[in-house]
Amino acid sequence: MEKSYYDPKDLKKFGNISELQPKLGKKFFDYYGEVFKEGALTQREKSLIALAVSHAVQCPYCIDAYTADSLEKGADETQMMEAIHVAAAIKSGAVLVHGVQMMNKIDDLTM
(Lines of atoms letter the chains of each structure in order from A and count residues from 1; the text may use other names and numbers.)
(Lines give C-alpha, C1' and ligand atoms only; values in the text may rest on other atoms or scores of the structure.)
Protein backbone atom coordinates (compact mmCIF):
# COMPACT_ATOMS: atom_id res chain seq x y z
CA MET A 1 0.00 0.00 0.00
CA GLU A 2 1.25 3.47 -0.91
CA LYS A 3 2.21 5.68 2.04
CA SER A 4 0.11 8.80 2.43
CA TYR A 5 1.48 12.11 3.64
CA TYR A 6 -1.29 12.12 6.23
CA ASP A 7 -1.02 8.93 8.24
CA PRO A 8 -4.24 8.34 10.21
CA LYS A 9 -2.13 6.82 13.01
CA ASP A 10 -0.57 10.26 13.56
CA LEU A 11 -3.87 11.55 14.98
CA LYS A 12 -3.17 9.50 18.11
CA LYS A 13 0.07 11.47 18.51
CA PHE A 14 -1.75 14.81 18.78
CA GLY A 15 -1.30 14.90 22.54
CA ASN A 16 2.45 14.73 22.00
CA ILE A 17 2.58 18.31 20.72
CA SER A 18 3.15 19.34 24.33
CA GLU A 19 6.49 17.54 24.50
CA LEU A 20 8.54 20.35 23.02
CA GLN A 21 6.59 23.16 24.68
CA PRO A 22 4.78 21.78 27.76
CA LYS A 23 3.50 25.11 29.09
CA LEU A 24 1.85 26.18 25.83
CA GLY A 25 0.66 22.65 25.11
CA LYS A 26 -1.12 22.51 28.46
CA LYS A 27 -2.74 25.90 27.86
CA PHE A 28 -3.95 24.77 24.46
CA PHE A 29 -5.40 21.48 25.70
CA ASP A 30 -7.06 23.19 28.69
CA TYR A 31 -8.66 25.69 26.31
CA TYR A 32 -9.60 22.99 23.80
CA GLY A 33 -11.27 20.96 26.54
CA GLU A 34 -13.26 23.95 27.79
CA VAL A 35 -14.45 24.87 24.30
CA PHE A 36 -15.97 21.46 23.70
CA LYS A 37 -17.82 21.24 27.02
CA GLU A 38 -21.60 21.54 26.97
CA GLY A 39 -22.64 25.19 27.10
CA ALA A 40 -25.06 27.28 25.09
CA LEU A 41 -24.40 24.69 22.37
CA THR A 42 -24.70 20.97 22.94
CA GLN A 43 -21.65 18.79 22.52
CA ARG A 44 -23.35 17.31 19.43
CA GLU A 45 -23.78 20.78 17.89
CA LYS A 46 -20.16 21.65 18.66
CA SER A 47 -19.00 18.41 17.08
CA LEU A 48 -20.98 19.18 13.90
CA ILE A 49 -19.47 22.66 13.79
CA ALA A 50 -16.01 21.15 14.26
CA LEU A 51 -16.69 18.67 11.45
CA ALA A 52 -17.74 21.46 9.10
CA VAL A 53 -14.75 23.64 10.00
CA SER A 54 -12.47 20.62 9.58
CA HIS A 55 -13.58 20.40 5.98
CA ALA A 56 -13.25 24.15 5.42
CA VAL A 57 -9.65 24.14 6.69
CA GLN A 58 -9.01 20.78 5.00
CA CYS A 59 -7.57 18.97 8.02
CA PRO A 60 -7.75 15.21 7.39
CA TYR A 61 -6.97 14.40 11.01
CA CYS A 62 -9.79 16.66 12.19
CA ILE A 63 -12.16 15.19 9.60
CA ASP A 64 -11.46 11.69 10.90
CA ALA A 65 -11.77 12.75 14.54
CA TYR A 66 -14.96 14.77 14.17
CA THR A 67 -16.64 12.27 11.86
CA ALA A 68 -16.29 9.69 14.62
CA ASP A 69 -17.14 12.21 17.35
CA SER A 70 -20.26 13.45 15.55
CA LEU A 71 -21.53 9.88 15.19
CA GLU A 72 -20.74 9.16 18.85
CA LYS A 73 -22.64 12.29 19.90
CA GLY A 74 -25.75 11.18 17.98
CA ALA A 75 -25.50 13.05 14.69
CA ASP A 76 -26.61 11.17 11.61
CA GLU A 77 -25.07 11.12 8.14
CA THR A 78 -27.60 13.59 6.74
CA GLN A 79 -26.86 16.15 9.47
CA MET A 80 -23.14 15.68 9.01
CA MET A 81 -23.32 16.22 5.25
CA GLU A 82 -25.57 19.25 5.72
CA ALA A 83 -22.98 20.76 8.08
CA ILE A 84 -20.31 20.21 5.42
CA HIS A 85 -22.51 21.94 2.83
CA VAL A 86 -22.86 24.92 5.18
CA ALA A 87 -19.07 25.12 5.40
CA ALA A 88 -18.78 24.81 1.62
CA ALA A 89 -21.32 27.58 1.08
CA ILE A 90 -19.51 29.92 3.47
CA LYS A 91 -16.11 29.15 1.96
CA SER A 92 -17.33 29.59 -1.62
CA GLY A 93 -19.12 32.79 -0.64
CA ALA A 94 -15.91 34.10 0.88
CA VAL A 95 -14.07 33.37 -2.35
CA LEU A 96 -16.76 35.06 -4.43
CA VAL A 97 -17.08 38.15 -2.23
CA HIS A 98 -13.37 38.76 -2.79
CA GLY A 99 -14.36 39.24 -6.42
CA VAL A 100 -15.35 42.73 -5.30
CA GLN A 101 -11.64 43.40 -4.73
CA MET A 102 -10.98 42.40 -8.34
CA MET A 103 -13.84 44.55 -9.58
CA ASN A 104 -12.50 47.53 -7.62
CA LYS A 105 -9.02 47.00 -9.05
CA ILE A 106 -10.43 46.77 -12.58
CA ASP A 107 -12.19 50.09 -11.99
CA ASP A 108 -8.94 51.63 -10.70
CA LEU A 109 -6.95 50.39 -13.68
CA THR A 110 -9.43 51.19 -16.41
CA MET A 111 -10.78 54.54 -15.36
The other form holds:
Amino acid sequence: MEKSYYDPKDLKKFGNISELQPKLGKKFFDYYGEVFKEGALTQREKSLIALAVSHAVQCPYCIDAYTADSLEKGADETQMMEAIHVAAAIKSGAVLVHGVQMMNKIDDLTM
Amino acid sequence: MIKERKISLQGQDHKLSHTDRQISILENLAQVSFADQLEGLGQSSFKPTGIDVFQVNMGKMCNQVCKHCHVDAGPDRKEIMTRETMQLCLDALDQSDISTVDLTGGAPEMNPDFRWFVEELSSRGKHIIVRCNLTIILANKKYHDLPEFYKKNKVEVVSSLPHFSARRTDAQRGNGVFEKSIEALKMLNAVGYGLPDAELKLNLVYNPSGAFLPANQAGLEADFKRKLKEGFGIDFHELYAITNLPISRFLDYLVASENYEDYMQKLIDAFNPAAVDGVMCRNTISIGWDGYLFDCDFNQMLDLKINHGAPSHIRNFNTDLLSSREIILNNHCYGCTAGAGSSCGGTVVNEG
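Can you return the structure of this protein in the form predicted in complex with the partner chain rather than the form predicted alone?
Below is the entire complex, every chain and molecule, led by the chain shown above.
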Protein backbone atom coordinates (compact mmCIF):
# COMPACT_ATOMS: atom_id res chain seq x y z
CA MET A 1 0.00 0.00 0.00
CA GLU A 2 1.16 3.49 -0.78
CA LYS A 3 2.45 5.23 2.35
CA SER A 4 0.35 8.15 3.37
CA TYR A 5 -0.39 10.07 6.54
CA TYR A 6 -4.10 9.68 5.86
CA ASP A 7 -5.76 6.32 5.25
CA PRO A 8 -9.56 6.35 4.64
CA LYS A 9 -9.82 3.07 6.57
CA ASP A 10 -8.65 4.85 9.71
CA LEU A 11 -11.97 6.69 9.90
CA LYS A 12 -13.60 3.44 11.02
CA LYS A 13 -11.05 3.22 13.84
CA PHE A 14 -12.05 6.59 15.27
CA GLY A 15 -13.68 4.90 18.27
CA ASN A 16 -10.34 3.26 19.12
CA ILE A 17 -9.05 6.53 20.57
CA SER A 18 -10.92 5.55 23.76
CA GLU A 19 -8.61 2.56 24.27
CA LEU A 20 -5.77 4.61 25.70
CA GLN A 21 -7.97 6.94 27.75
CA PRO A 22 -11.45 5.35 28.17
CA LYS A 23 -12.82 7.94 30.59
CA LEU A 24 -12.03 10.98 28.47
CA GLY A 25 -12.84 9.09 25.26
CA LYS A 26 -16.30 8.24 26.57
CA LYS A 27 -16.93 11.82 27.64
CA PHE A 28 -15.94 13.00 24.16
CA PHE A 29 -18.17 10.52 22.28
CA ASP A 30 -21.11 11.14 24.60
CA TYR A 31 -20.72 14.85 23.96
CA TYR A 32 -20.23 14.30 20.22
CA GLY A 33 -23.38 12.18 20.00
CA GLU A 34 -25.38 14.73 21.94
CA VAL A 35 -24.22 17.61 19.75
CA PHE A 36 -25.47 15.95 16.54
CA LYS A 37 -28.93 15.05 17.86
CA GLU A 38 -31.90 16.98 16.47
CA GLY A 39 -32.23 20.13 18.54
CA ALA A 40 -32.78 23.81 17.88
CA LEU A 41 -30.98 23.01 14.62
CA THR A 42 -32.05 20.14 12.40
CA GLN A 43 -29.69 17.22 11.89
CA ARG A 44 -29.25 18.32 8.29
CA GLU A 45 -28.24 21.85 9.33
CA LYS A 46 -25.75 20.39 11.80
CA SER A 47 -24.35 18.11 9.13
CA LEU A 48 -23.85 21.04 6.74
CA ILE A 49 -22.12 23.03 9.50
CA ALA A 50 -19.90 20.02 10.20
CA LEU A 51 -19.12 19.74 6.49
CA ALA A 52 -18.11 23.40 6.33
CA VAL A 53 -15.99 23.13 9.49
CA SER A 54 -14.36 19.96 8.13
CA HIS A 55 -13.06 22.02 5.23
CA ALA A 56 -11.99 24.89 7.46
CA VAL A 57 -9.96 22.55 9.69
CA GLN A 58 -8.88 20.56 6.61
CA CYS A 59 -9.76 17.16 8.05
CA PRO A 60 -10.02 14.56 5.22
CA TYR A 61 -11.76 12.04 7.51
CA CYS A 62 -14.37 14.62 8.46
CA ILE A 63 -14.87 15.67 4.83
CA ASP A 64 -15.57 12.04 3.82
CA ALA A 65 -17.82 11.47 6.80
CA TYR A 66 -19.87 14.66 6.50
CA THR A 67 -20.16 14.52 2.70
CA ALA A 68 -21.84 11.14 3.11
CA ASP A 69 -23.80 12.32 6.13
CA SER A 70 -25.05 15.47 4.37
CA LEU A 71 -26.28 13.39 1.42
CA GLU A 72 -28.01 11.00 3.82
CA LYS A 73 -29.62 13.90 5.62
CA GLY A 74 -31.11 15.04 2.31
CA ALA A 75 -28.81 17.95 1.43
CA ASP A 76 -28.03 18.48 -2.23
CA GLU A 77 -24.79 19.42 -3.95
CA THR A 78 -25.67 23.10 -4.18
CA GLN A 79 -26.31 23.37 -0.45
CA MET A 80 -23.13 21.47 0.34
CA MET A 81 -20.96 23.69 -1.86
CA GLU A 82 -22.61 26.79 -0.40
CA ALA A 83 -21.71 25.55 3.07
CA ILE A 84 -18.07 25.23 1.96
CA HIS A 85 -18.20 28.78 0.60
CA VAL A 86 -19.37 29.97 4.01
CA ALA A 87 -16.29 28.31 5.55
CA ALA A 88 -14.09 29.80 2.82
CA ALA A 89 -15.55 33.26 3.35
CA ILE A 90 -14.92 33.11 7.08
CA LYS A 91 -11.38 31.78 6.59
CA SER A 92 -10.48 34.45 4.05
CA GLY A 93 -12.28 37.07 6.13
CA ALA A 94 -10.29 35.95 9.15
CA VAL A 95 -7.06 36.57 7.25
CA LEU A 96 -8.21 39.90 5.88
CA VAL A 97 -9.62 41.25 9.15
CA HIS A 98 -6.11 40.89 10.59
CA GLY A 99 -5.19 43.43 7.95
CA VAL A 100 -6.70 45.98 10.34
CA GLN A 101 -4.13 44.96 12.94
CA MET A 102 -1.45 45.36 10.32
CA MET A 103 -2.81 48.80 9.42
CA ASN A 104 -2.86 49.79 13.12
CA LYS A 105 0.74 48.67 13.46
CA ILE A 106 1.69 50.61 10.34
CA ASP A 107 0.15 53.68 11.97
CA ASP A 108 2.15 53.00 15.15
CA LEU A 109 5.39 52.63 13.30
CA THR A 110 5.15 55.29 10.66
CA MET A 111 4.97 59.07 10.60
CA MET B 1 -20.08 8.17 -11.55
CA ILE B 2 -21.33 5.56 -14.03
CA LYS B 3 -22.39 6.39 -17.58
CA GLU B 4 -26.00 6.86 -18.59
CA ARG B 5 -27.47 3.58 -19.76
CA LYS B 6 -29.26 3.00 -23.05
CA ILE B 7 -30.12 -0.66 -22.62
CA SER B 8 -30.75 -3.11 -19.79
CA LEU B 9 -28.20 -5.41 -18.19
CA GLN B 10 -29.95 -8.24 -19.97
CA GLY B 11 -29.50 -6.46 -23.29
CA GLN B 12 -25.77 -6.26 -22.59
CA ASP B 13 -25.68 -9.91 -21.47
CA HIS B 14 -24.14 -8.51 -18.29
CA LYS B 15 -23.16 -11.09 -15.67
CA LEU B 16 -25.53 -9.47 -13.15
CA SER B 17 -28.48 -10.05 -15.49
CA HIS B 18 -28.30 -13.61 -14.13
CA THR B 19 -30.08 -13.83 -10.78
CA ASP B 20 -27.87 -16.64 -9.49
CA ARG B 21 -24.88 -14.31 -9.81
CA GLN B 22 -26.69 -11.59 -7.85
CA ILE B 23 -27.70 -14.04 -5.14
CA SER B 24 -24.16 -15.33 -4.89
CA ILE B 25 -22.90 -11.78 -4.24
CA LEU B 26 -25.66 -11.17 -1.69
CA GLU B 27 -25.03 -14.42 0.14
CA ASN B 28 -21.29 -13.86 0.29
CA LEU B 29 -21.62 -11.62 3.30
CA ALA B 30 -19.02 -11.63 6.04
CA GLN B 31 -21.47 -10.36 8.65
CA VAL B 32 -24.58 -11.98 10.07
CA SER B 33 -27.16 -13.00 7.46
CA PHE B 34 -30.59 -11.38 7.48
CA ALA B 35 -32.26 -14.70 8.36
CA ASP B 36 -29.92 -15.15 11.34
CA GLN B 37 -30.56 -11.54 12.35
CA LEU B 38 -34.30 -12.29 12.51
CA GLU B 39 -33.69 -15.56 14.31
CA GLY B 40 -31.80 -13.55 16.91
CA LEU B 41 -35.03 -11.63 17.44
CA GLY B 42 -36.90 -14.90 17.95
CA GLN B 43 -38.36 -14.89 14.42
CA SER B 44 -37.05 -18.10 12.91
CA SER B 45 -40.28 -18.27 10.93
CA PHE B 46 -41.28 -15.12 9.03
CA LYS B 47 -44.90 -15.07 7.91
CA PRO B 48 -47.33 -12.53 6.45
CA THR B 49 -50.02 -10.83 8.47
CA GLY B 50 -52.42 -11.29 5.54
CA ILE B 51 -52.81 -10.05 1.99
CA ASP B 52 -53.97 -6.46 1.73
CA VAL B 53 -52.09 -5.43 -1.40
CA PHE B 54 -52.06 -7.26 -4.74
CA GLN B 55 -49.04 -5.88 -6.58
CA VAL B 56 -48.93 -6.67 -10.28
CA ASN B 57 -45.81 -6.23 -12.38
CA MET B 58 -47.24 -5.47 -15.82
CA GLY B 59 -43.90 -6.05 -17.53
CA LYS B 60 -40.30 -5.00 -17.81
CA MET B 61 -40.79 -2.73 -20.80
CA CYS B 62 -39.99 0.89 -19.97
CA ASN B 63 -39.19 4.13 -21.80
CA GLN B 64 -36.44 4.90 -19.26
CA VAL B 65 -33.23 3.10 -18.24
CA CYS B 66 -32.68 4.33 -14.68
CA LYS B 67 -29.30 3.53 -13.16
CA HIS B 68 -30.77 2.14 -9.95
CA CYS B 69 -33.62 0.09 -11.45
CA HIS B 70 -34.04 -3.21 -9.59
CA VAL B 71 -36.26 -4.51 -12.40
CA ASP B 72 -33.57 -3.95 -15.06
CA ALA B 73 -36.38 -2.45 -17.13
CA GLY B 74 -35.84 -0.61 -20.39
CA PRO B 75 -36.98 -0.10 -23.98
CA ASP B 76 -35.21 -3.32 -24.98
CA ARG B 77 -37.15 -5.49 -22.51
CA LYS B 78 -40.08 -7.27 -24.15
CA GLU B 79 -41.52 -9.23 -21.21
CA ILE B 80 -45.07 -8.04 -20.58
CA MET B 81 -48.13 -9.56 -18.93
CA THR B 82 -50.67 -11.02 -21.33
CA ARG B 83 -54.41 -10.37 -21.09
CA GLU B 84 -54.86 -14.07 -20.20
CA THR B 85 -52.62 -13.63 -17.13
CA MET B 86 -54.44 -10.42 -16.23
CA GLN B 87 -57.69 -12.40 -16.39
CA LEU B 88 -56.17 -14.93 -13.96
CA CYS B 89 -55.36 -11.97 -11.67
CA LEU B 90 -58.96 -10.79 -11.88
CA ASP B 91 -60.21 -14.32 -11.14
CA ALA B 92 -57.94 -14.45 -8.09
CA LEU B 93 -59.18 -11.05 -6.91
CA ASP B 94 -62.79 -12.17 -7.39
CA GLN B 95 -62.24 -15.02 -4.93
CA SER B 96 -60.60 -12.81 -2.30
CA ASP B 97 -61.41 -9.64 -0.39
CA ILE B 98 -58.17 -7.87 -1.33
CA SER B 99 -59.07 -4.23 -1.86
CA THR B 100 -55.86 -2.63 -3.18
CA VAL B 101 -54.19 -3.39 -6.50
CA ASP B 102 -50.80 -1.82 -7.10
CA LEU B 103 -49.67 -1.76 -10.74
CA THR B 104 -45.99 -1.50 -11.46
CA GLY B 105 -43.44 -2.31 -14.16
CA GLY B 106 -41.31 -1.16 -16.10
CA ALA B 107 -43.77 1.42 -17.27
CA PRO B 108 -47.08 -0.38 -16.72
CA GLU B 109 -48.77 1.95 -19.18
CA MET B 110 -46.71 0.47 -22.05
CA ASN B 111 -48.58 -2.82 -21.73
CA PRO B 112 -51.21 -2.73 -24.53
CA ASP B 113 -53.83 -4.21 -22.18
CA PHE B 114 -53.07 -1.78 -19.34
CA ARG B 115 -56.21 0.32 -19.82
CA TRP B 116 -58.43 -2.74 -20.16
CA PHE B 117 -57.03 -4.11 -16.90
CA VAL B 118 -57.46 -0.82 -15.04
CA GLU B 119 -61.07 -0.55 -16.22
CA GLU B 120 -61.76 -4.13 -15.12
CA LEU B 121 -60.28 -3.38 -11.69
CA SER B 122 -62.19 -0.13 -11.49
CA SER B 123 -65.49 -1.86 -12.28
CA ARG B 124 -64.77 -4.17 -9.33
CA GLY B 125 -64.37 -1.18 -7.04
CA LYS B 126 -60.71 -1.86 -6.29
CA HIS B 127 -58.41 0.85 -4.99
CA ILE B 128 -55.94 1.09 -7.88
CA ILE B 129 -52.41 2.41 -7.54
CA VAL B 130 -50.30 3.01 -10.64
CA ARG B 131 -46.55 3.48 -10.28
CA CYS B 132 -46.01 6.01 -13.04
CA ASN B 133 -42.54 7.16 -14.08
CA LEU B 134 -44.07 10.50 -15.25
CA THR B 135 -42.11 10.77 -18.51
CA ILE B 136 -44.31 8.08 -20.10
CA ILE B 137 -47.13 10.66 -20.19
CA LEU B 138 -45.05 12.73 -22.62
CA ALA B 139 -43.30 9.85 -24.40
CA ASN B 140 -45.91 9.48 -27.13
CA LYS B 141 -49.19 11.16 -28.13
CA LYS B 142 -51.14 8.04 -27.20
CA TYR B 143 -50.16 8.55 -23.55
CA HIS B 144 -50.97 12.27 -23.32
CA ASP B 145 -54.48 11.56 -21.99
CA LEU B 146 -53.26 9.31 -19.15
CA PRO B 147 -54.02 11.95 -16.48
CA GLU B 148 -57.66 12.02 -17.65
CA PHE B 149 -57.74 8.22 -17.81
CA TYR B 150 -56.39 7.96 -14.27
CA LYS B 151 -58.95 10.49 -13.08
CA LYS B 152 -61.83 8.65 -14.73
CA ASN B 153 -60.85 5.43 -12.96
CA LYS B 154 -59.98 7.12 -9.63
CA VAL B 155 -56.44 5.78 -9.82
CA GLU B 156 -53.95 6.78 -7.14
CA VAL B 157 -50.79 7.91 -8.92
CA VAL B 158 -47.42 7.20 -7.30
CA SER B 159 -44.66 8.87 -9.26
CA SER B 160 -40.92 8.58 -9.07
CA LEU B 161 -39.04 11.83 -8.71
CA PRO B 162 -35.62 11.23 -7.17
CA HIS B 163 -34.97 14.88 -6.41
CA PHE B 164 -36.23 18.42 -6.80
CA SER B 165 -33.01 19.31 -8.62
CA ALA B 166 -32.58 18.48 -12.31
CA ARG B 167 -28.98 17.44 -11.73
CA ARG B 168 -29.78 14.75 -9.16
CA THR B 169 -32.85 13.44 -11.01
CA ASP B 170 -31.17 13.27 -14.42
CA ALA B 171 -28.09 11.60 -12.91
CA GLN B 172 -30.26 8.71 -11.74
CA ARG B 173 -32.92 8.50 -14.43
CA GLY B 174 -31.38 9.93 -17.59
CA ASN B 175 -30.80 13.29 -19.23
CA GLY B 176 -33.91 15.41 -19.63
CA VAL B 177 -36.02 13.27 -17.29
CA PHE B 178 -36.42 16.05 -14.73
CA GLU B 179 -37.82 18.56 -17.22
CA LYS B 180 -40.30 16.01 -18.63
CA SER B 181 -41.28 14.89 -15.12
CA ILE B 182 -42.09 18.48 -14.15
CA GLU B 183 -44.22 18.85 -17.28
CA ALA B 184 -46.06 15.61 -16.48
CA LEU B 185 -46.66 16.69 -12.88
CA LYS B 186 -48.20 19.92 -14.18
CA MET B 187 -50.50 17.86 -16.43
CA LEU B 188 -51.56 15.76 -13.43
CA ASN B 189 -52.16 18.89 -11.34
CA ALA B 190 -54.18 20.38 -14.21
CA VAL B 191 -56.80 17.60 -13.99
CA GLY B 192 -56.94 17.86 -10.19
CA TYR B 193 -54.27 15.39 -9.01
CA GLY B 194 -52.23 16.29 -5.93
CA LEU B 195 -54.05 19.48 -5.06
CA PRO B 196 -54.53 20.15 -1.34
CA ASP B 197 -57.60 18.29 -0.07
CA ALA B 198 -58.15 16.68 -3.50
CA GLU B 199 -59.34 13.08 -3.55
CA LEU B 200 -57.16 12.38 -6.60
CA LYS B 201 -54.00 11.24 -4.84
CA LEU B 202 -50.61 12.08 -6.26
CA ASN B 203 -47.69 10.82 -4.20
CA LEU B 204 -44.02 11.06 -5.09
CA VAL B 205 -41.20 8.61 -4.50
CA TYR B 206 -37.68 9.62 -3.49
CA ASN B 207 -34.78 7.20 -3.93
CA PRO B 208 -31.26 8.24 -2.91
CA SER B 209 -29.18 8.84 -6.03
CA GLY B 210 -26.19 6.91 -4.76
CA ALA B 211 -24.79 4.62 -2.09
CA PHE B 212 -26.46 6.25 0.88
CA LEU B 213 -29.66 5.87 2.86
CA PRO B 214 -32.69 8.14 2.45
CA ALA B 215 -33.05 11.13 4.73
CA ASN B 216 -35.88 11.65 7.17
CA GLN B 217 -39.06 11.32 5.08
CA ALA B 218 -40.93 14.19 6.73
CA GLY B 219 -38.01 16.59 6.24
CA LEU B 220 -37.61 15.57 2.61
CA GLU B 221 -41.34 15.94 1.98
CA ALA B 222 -41.28 19.49 3.34
CA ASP B 223 -38.30 20.33 1.08
CA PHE B 224 -39.90 18.78 -2.00
CA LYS B 225 -43.19 20.60 -1.36
CA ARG B 226 -41.47 23.95 -0.96
CA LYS B 227 -39.12 23.56 -3.92
CA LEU B 228 -41.71 22.17 -6.34
CA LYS B 229 -44.28 24.79 -5.38
CA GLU B 230 -41.89 27.75 -5.47
CA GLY B 231 -40.04 26.61 -8.58
CA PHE B 232 -42.83 25.16 -10.69
CA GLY B 233 -46.19 25.71 -8.97
CA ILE B 234 -46.57 21.94 -8.47
CA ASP B 235 -48.64 20.35 -5.69
CA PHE B 236 -48.54 16.76 -4.47
CA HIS B 237 -49.70 14.87 -1.39
CA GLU B 238 -47.10 12.64 0.23
CA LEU B 239 -43.46 11.83 -0.42
CA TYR B 240 -42.32 8.24 0.07
CA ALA B 241 -38.63 7.83 0.88
CA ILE B 242 -37.50 4.42 -0.35
CA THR B 243 -34.13 2.77 0.25
CA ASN B 244 -32.33 1.37 -2.80
CA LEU B 245 -32.01 -2.39 -2.45
CA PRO B 246 -28.83 -4.08 -3.68
CA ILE B 247 -30.50 -5.76 -6.64
CA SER B 248 -29.86 -5.73 -10.37
CA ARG B 249 -28.71 -2.34 -11.72
CA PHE B 250 -28.24 -0.79 -8.29
CA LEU B 251 -26.17 -3.81 -7.32
CA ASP B 252 -24.16 -3.33 -10.53
CA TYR B 253 -23.59 0.31 -9.59
CA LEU B 254 -22.49 -0.67 -6.07
CA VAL B 255 -20.05 -3.29 -7.31
CA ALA B 256 -18.68 -1.17 -10.19
CA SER B 257 -18.17 1.86 -7.94
CA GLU B 258 -16.63 -0.30 -5.16
CA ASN B 259 -19.36 0.79 -2.77
CA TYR B 260 -20.94 -2.64 -2.31
CA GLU B 261 -19.27 -3.69 0.94
CA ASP B 262 -19.64 -0.29 2.59
CA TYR B 263 -23.28 -0.04 1.52
CA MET B 264 -24.13 -3.50 2.87
CA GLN B 265 -22.34 -2.62 6.10
CA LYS B 266 -24.35 0.57 6.27
CA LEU B 267 -27.61 -1.38 5.85
CA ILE B 268 -26.56 -3.92 8.49
CA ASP B 269 -25.43 -1.23 10.95
CA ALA B 270 -28.76 0.53 10.44
CA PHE B 271 -30.82 -2.66 10.99
CA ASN B 272 -33.89 -1.58 12.92
CA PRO B 273 -35.87 -4.36 14.65
CA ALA B 274 -38.82 -1.96 14.89
CA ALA B 275 -39.04 -1.89 11.08
CA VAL B 276 -39.41 -5.67 10.73
CA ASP B 277 -43.13 -5.82 11.45
CA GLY B 278 -44.00 -3.17 8.86
CA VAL B 279 -42.12 -4.45 5.81
CA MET B 280 -44.28 -4.80 2.72
CA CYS B 281 -43.93 -8.57 2.24
CA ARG B 282 -46.07 -9.02 5.33
CA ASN B 283 -49.24 -7.70 3.68
CA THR B 284 -48.44 -7.86 -0.03
CA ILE B 285 -48.36 -10.48 -2.74
CA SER B 286 -46.31 -9.69 -5.84
CA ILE B 287 -47.34 -11.09 -9.22
CA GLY B 288 -44.76 -11.30 -11.99
CA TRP B 289 -45.45 -10.51 -15.65
CA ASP B 290 -45.68 -14.27 -16.31
CA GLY B 291 -48.06 -14.92 -13.42
CA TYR B 292 -45.58 -16.31 -10.91
CA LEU B 293 -46.02 -15.25 -7.28
CA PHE B 294 -43.45 -13.63 -5.04
CA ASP B 295 -43.24 -12.10 -1.58
CA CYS B 296 -42.23 -8.72 -3.01
CA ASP B 297 -41.02 -7.01 -6.18
CA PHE B 298 -37.39 -7.52 -5.09
CA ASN B 299 -37.77 -11.29 -4.59
CA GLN B 300 -39.46 -11.27 -7.99
CA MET B 301 -36.42 -9.73 -9.65
CA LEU B 302 -34.18 -12.29 -7.95
CA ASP B 303 -36.56 -15.04 -9.14
CA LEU B 304 -37.15 -16.19 -5.54
CA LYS B 305 -40.59 -17.68 -6.08
CA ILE B 306 -43.02 -18.39 -3.26
CA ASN B 307 -42.63 -21.97 -2.09
CA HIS B 308 -42.97 -24.02 1.12
CA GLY B 309 -46.27 -25.49 -0.07
CA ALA B 310 -47.95 -22.23 -1.06
CA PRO B 311 -48.93 -21.85 -4.72
CA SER B 312 -46.26 -20.19 -6.84
CA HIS B 313 -48.48 -19.19 -9.79
CA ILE B 314 -51.57 -17.00 -10.00
CA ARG B 315 -53.58 -19.80 -11.64
CA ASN B 316 -53.44 -21.64 -8.30
CA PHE B 317 -54.13 -18.57 -6.16
CA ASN B 318 -55.30 -19.53 -2.69
CA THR B 319 -55.68 -16.80 -0.09
CA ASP B 320 -55.46 -19.12 2.91
CA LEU B 321 -52.33 -20.95 1.77
CA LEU B 322 -50.65 -17.71 0.69
CA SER B 323 -51.55 -15.94 3.92
CA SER B 324 -49.81 -18.63 5.93
CA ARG B 325 -46.79 -18.96 3.65
CA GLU B 326 -43.17 -18.68 4.72
CA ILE B 327 -41.61 -15.46 3.42
CA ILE B 328 -38.35 -16.04 1.55
CA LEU B 329 -35.47 -14.01 2.96
CA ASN B 330 -32.04 -13.09 1.69
CA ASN B 331 -29.55 -10.37 2.53
CA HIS B 332 -31.18 -7.78 0.25
CA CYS B 333 -33.92 -7.73 2.92
CA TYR B 334 -31.58 -5.58 5.02
CA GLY B 335 -32.62 -2.76 2.67
CA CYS B 336 -36.21 -2.83 3.95
CA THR B 337 -35.24 -2.82 7.63
CA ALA B 338 -32.53 -0.14 7.65
CA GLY B 339 -33.17 3.03 9.60
CA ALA B 340 -36.82 4.04 9.44
CA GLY B 341 -37.52 1.03 7.20
CA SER B 342 -38.60 1.03 3.58
CA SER B 343 -41.62 -0.21 1.68
CA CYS B 344 -43.57 0.71 -1.43
CA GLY B 345 -45.38 3.22 0.78
CA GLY B 346 -42.19 4.81 2.13
CA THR B 347 -40.80 4.52 5.62
CA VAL B 348 -42.42 2.05 7.98
CA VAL B 349 -41.36 3.43 11.36
CA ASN B 350 -42.73 6.68 12.69
CA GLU B 351 -39.72 8.98 12.78
CA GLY B 352 -41.32 11.29 15.29
